[in-house]
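Here you get one chain, nothing else, as C-alpha cells; it is the form predicted alone.
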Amino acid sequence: MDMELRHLRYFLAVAEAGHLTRAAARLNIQQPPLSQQIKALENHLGVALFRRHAKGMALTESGELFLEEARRILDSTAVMEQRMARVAQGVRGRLAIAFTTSAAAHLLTPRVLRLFRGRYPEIELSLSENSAAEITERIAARDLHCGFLRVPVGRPPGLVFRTLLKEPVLVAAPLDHRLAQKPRTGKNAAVALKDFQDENLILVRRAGAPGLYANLLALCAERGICPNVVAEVERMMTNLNLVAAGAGISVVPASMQQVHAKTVAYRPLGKSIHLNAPLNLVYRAADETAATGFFVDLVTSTTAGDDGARS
C-alpha cells in the first residue's frame, strides 16, 4: 500500500485513545476497517506499532518513535493547509505592482501602498518602476498585477484603466531660461502656448506614442506652433535631468515640482490650454487573484470623494 495522511490520522487516533473502539468512534468509522488499516500500516512499515492487550492497545517502542514523526507531519500539513487557505482568501501571497516615475511622485501612490501593507501584512508587495508602455505590456502579459501610470499609451483588450485623479501640468524650464523669469504666481506667471514656438522641447514617451506629450504637440499643431523636439525619453527623471542640464523645456505633472527645485523652474500653463495629468490604475479585468481585488478596492475607496487627491 501507499502510506497516506489518513493512515497517520488513524494511527494517531488509536495511539491517543489507546483503544480501537474509542478511536473508531472519534474518527466516525467502524472498528473492523480501522483495525485493518492499522494492520496494513504495520505491514507496510515492517514493524509492530501496538501491543494488543485485554484493555486496549499500547504503543511499542517503534510506535513511540512513529508517533513523533506522525505528529510532526500532521502538524506541518495543518500549517500548510492554513497558509494555503489564507492564499486562497487573498490575505497571503504576492502582488506585483509597477509605476511610472511621475505616478510614484504623487502622494497617493505611497499612501495606498502603506495602507495596503498595514491591512494585508502577509501579502508581499513586489514593486518596480517602468515606463507607461512597459507597464501596460507587462500587465497584459500577466507579468504584473497592477500599475500606476499617467495617460495610457495603449489600451490592449482585457485591461481596465481607472482614472483616480487629475492634476495640473506645469512647464519645467532651466533656471536661466526666459520662461523661468516669469513670476511664480499671478496673472503673468502662466506660460502661453505661443511660448513653445521654436523652443527645444523634451518629451517623455516612445516616439510617436499617444499620451500627455502627444496631446501637447496636437495643441501646438492646431494653433500653428512649432516647438523643436530635441529628445524623446522613457523616464520622467531623465526628462527633468535634461531640463536641469539646460537641454530644453518640458511639461510635467504638478506633483513633480520638487524635483531639481534648485535648478529647474516650474510655471503654470495658461488656463486656455486644456492639458492635465491624470493618474490611472491599470489591471486585468479577468484577474481572479484575490489580492488584486483587495488592492483595487482599497485604491478606489481611498480616492472616492477625496478632493485632496484630485487636485
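Positions refer to the first chain, counted from 1. We call the rigid core the largest set of C-alpha positions that still match within 1.5 Å between the two forms. This is a predicted model, so every value here is computed, not measured. What changes on going to the form predicted together with the DNA:
Superposition of the core reveals a Cα shift of 2 Å or more for Met236 between these two forms. Taking the rigid core as fixed, one finds a CA shift for Phe196 of 2 Å or more between these two forms. Of the two rigid parts, the smaller turns 15 degrees against the larger between these two forms, judged by C-alpha superposition.
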Given for the second form:
2 protein chains.
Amino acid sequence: MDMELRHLRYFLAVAEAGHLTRAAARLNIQQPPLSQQIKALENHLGVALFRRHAKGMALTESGELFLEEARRILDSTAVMEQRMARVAQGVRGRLAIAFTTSAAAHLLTPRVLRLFRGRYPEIELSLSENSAAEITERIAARDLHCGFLRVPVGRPPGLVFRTLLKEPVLVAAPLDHRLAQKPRTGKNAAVALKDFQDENLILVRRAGAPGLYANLLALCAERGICPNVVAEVERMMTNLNLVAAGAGISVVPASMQQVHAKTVAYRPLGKSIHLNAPLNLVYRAADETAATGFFVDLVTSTTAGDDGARS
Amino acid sequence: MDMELRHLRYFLAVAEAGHLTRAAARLNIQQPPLSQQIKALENHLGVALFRRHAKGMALTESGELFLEEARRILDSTAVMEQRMARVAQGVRGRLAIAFTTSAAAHLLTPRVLRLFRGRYPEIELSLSENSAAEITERIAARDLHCGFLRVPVGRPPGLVFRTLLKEPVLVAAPLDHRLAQKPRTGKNAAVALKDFQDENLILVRRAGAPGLYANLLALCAERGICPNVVAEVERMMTNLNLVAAGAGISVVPASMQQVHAKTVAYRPLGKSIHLNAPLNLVYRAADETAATGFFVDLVTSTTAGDDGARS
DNA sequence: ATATGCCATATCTTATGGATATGGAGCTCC
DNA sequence: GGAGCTCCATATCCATAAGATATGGCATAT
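Next, give the form predicted together with the DNA, keeping in mind that what was shown is the form predicted alone.
Up next: the whole complex, starting with the chain shown before.
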C-alpha cells in the first residue's frame, strides 16, 4: 500500500475527535471504512497509532509523533493548493520582461513596472535589458513574456507588436555646435536633413538593434546626403556622452532630452523628415499566462489616449 | 476530487521524464490512466501543468511552480515515513524517566542514562525527580515510562518493580559523635540498634516517600527502642547537612558515603538489623514502547551479576 | 505524402474505498 | 453483579474510480 493524503486526513480527524465514530461523521463516511483505513495506515507505518478503549481512541506515543508530522504535511498541502489557486487566477507567478536601453529611458517603462508591482505583489518580476533582436527571439522562444523596444527588427509570426507611443526624434548637438545655435522655437528652429551633410555623426548600432539609426541612414542615402560617421556605439548613453564631449552630433528619442541638458542642445527635426521613435510592447499573441494579460492590459490602459507626443 | 499523494507522484514522474509514456512505464502503469490522472490534477488545481507537444510534455510556468511544491511535499512525506520506521524500531521516540532523590544519588542512575543516550541518540530522554509515590502513580497513568526508587510505597497492579541491587544502610554521625568513635573495622565496628536509644535522629520523610525510614522506625518500635526524632526533612541531602552540622545522626544508603566525608562518619549497622536500601526500577509490565524495553534491558544487563554490595 | 511517435478518448475490467449488518469487548448504571 | 449501552472490529456487499485495452488524432520527421 502507498500512503495517501487521505490517510493523513482520516488520521487527523480521529486524533482530533479522539473518537472513531465521531470522526467518521465529521468526514461524512461510515465508521467501518474509517476503521479500516486507520488500520491500513498503522500497518503501513508498522506502528500502532491509537490505543482503543471503551470510550474512544487515544493516541499512542508514536501516534503523537505522527500527529505532528501529519499536521505539517497537511498544512503544507493546503498552503500549496491556495498558492496554486492564486497562480490559476494569475495573481501569483513570474513575469519576465526585457527592454532595450532606449526603451528603458522612456519614463513609461519604470512607471508601468511600479504600477504593476503595486497591483500584483505576488507576481515576481524578472527584468532584464537586452538588444531588440534578442528580446524578440526570446519572447518567441517563451523565454520572456514581454518586451519593450523601439523599432522592431523582425516580426516573427505569433508576436504582437503594440505601439504604445511615437515620440519625435531630436537632434543632439554639443552646445557650441553650429546646429545648437538654432533658435528653440520659430521658423528656423527645425534641423533639416541637409544640415547633416558632412557632419560628424554618432550612431547607436548595437548588433541586432539597427532600428532608428538604420532608418536615419536610409533617409540620408535616399536624399543623397552623406554624413560622416565618426563612431558607432552600443548604448544610447554612450552616444550622448560623446555628443557632450563634442565628438559629433546624433539623433535621439525626445524622451532623452533631460540627459546632459547642460552640455547638449536638443533640436527638433524638420516636419518633412519622417523619423520618429516608437515605443513598442511585444508579447506572444498566444501567451496563456494570465500575468502577461494583466501586464498588457495595464500598459495599454496606462498609455490610452497618450499620443506619445508628451513626455 | 481530493488531491492525493498519488497525483503528486505521477506529476513528478511526468515532469522528470518530460514524457507521458515513459513516465507511465517507470510507474508501472499504462499511459492512458496516467494521462487521466494528470488531467484530473490539472482540473483540480485549475491550472495547466503541461504543454503537450508532439515529442513529449513540457512543464508550463505554473507547472514549474507546482513542481517545487510537489517535490517539497513528497520529500517531506518520505522523511516522515523514514522517521516513523525508526519509531517502529523503537530507536526514535521519547522516554520519560523519573527518580527519587536518593535513587539519583546512586552512581548507577547517571551511568545507565549516559549509556542509553549513547546507544539510542534519537530517543529523547525526559528526566525528572519526584517522590516515590508520585513516580509510581505516574507510571501507572502512562505519564512516565520508568522510575528509579528505593523502597516501593505501593504496588499497583501491572507495575513491575525490579530490584537492581540492595545496598547496606550506614549510620551517619557527626565526627565528634560517640558512634563516630567506633572503629572502622573489627568486632565492635557495627552499630547496634540499641545504640539509637535516646539518640537525636534525623529522618527523611518526604510526603509519599516513607520507605527506608518507616522501616527503621518499625524496627525500633519492634525492639522497644525509642529514638528522639529531632527533624524530618525532605531530602537526603538536607539530612546529611544536618548530620554534618551536628544536629543528630541518621541512616543512609551506602552509596551516599562520599557526601560530607570530611565531617560525617559512616558506620555499618549490625548484621542482625535487616535494613537495607534497595534500588528498584519500575515500569509497566504491559508497556509496549520499544524504548522502554531497551531501557529495561540496558539497566538489567548493566546490573547483571552486581549483587548490590558494591555501589 | 507517408510513416512514426506521442497523447487523448472511449470502453471495459478490476481493485479498493465505502456502505451495511453484525459481533465482541469494556463501561456504566441500576 | 448482571443488563444494557457505547464503541470499535470483522464480514460481506456495493459502487466508485483507478487502471488496462483498443483506437483515434495530431504533429513532426523522413
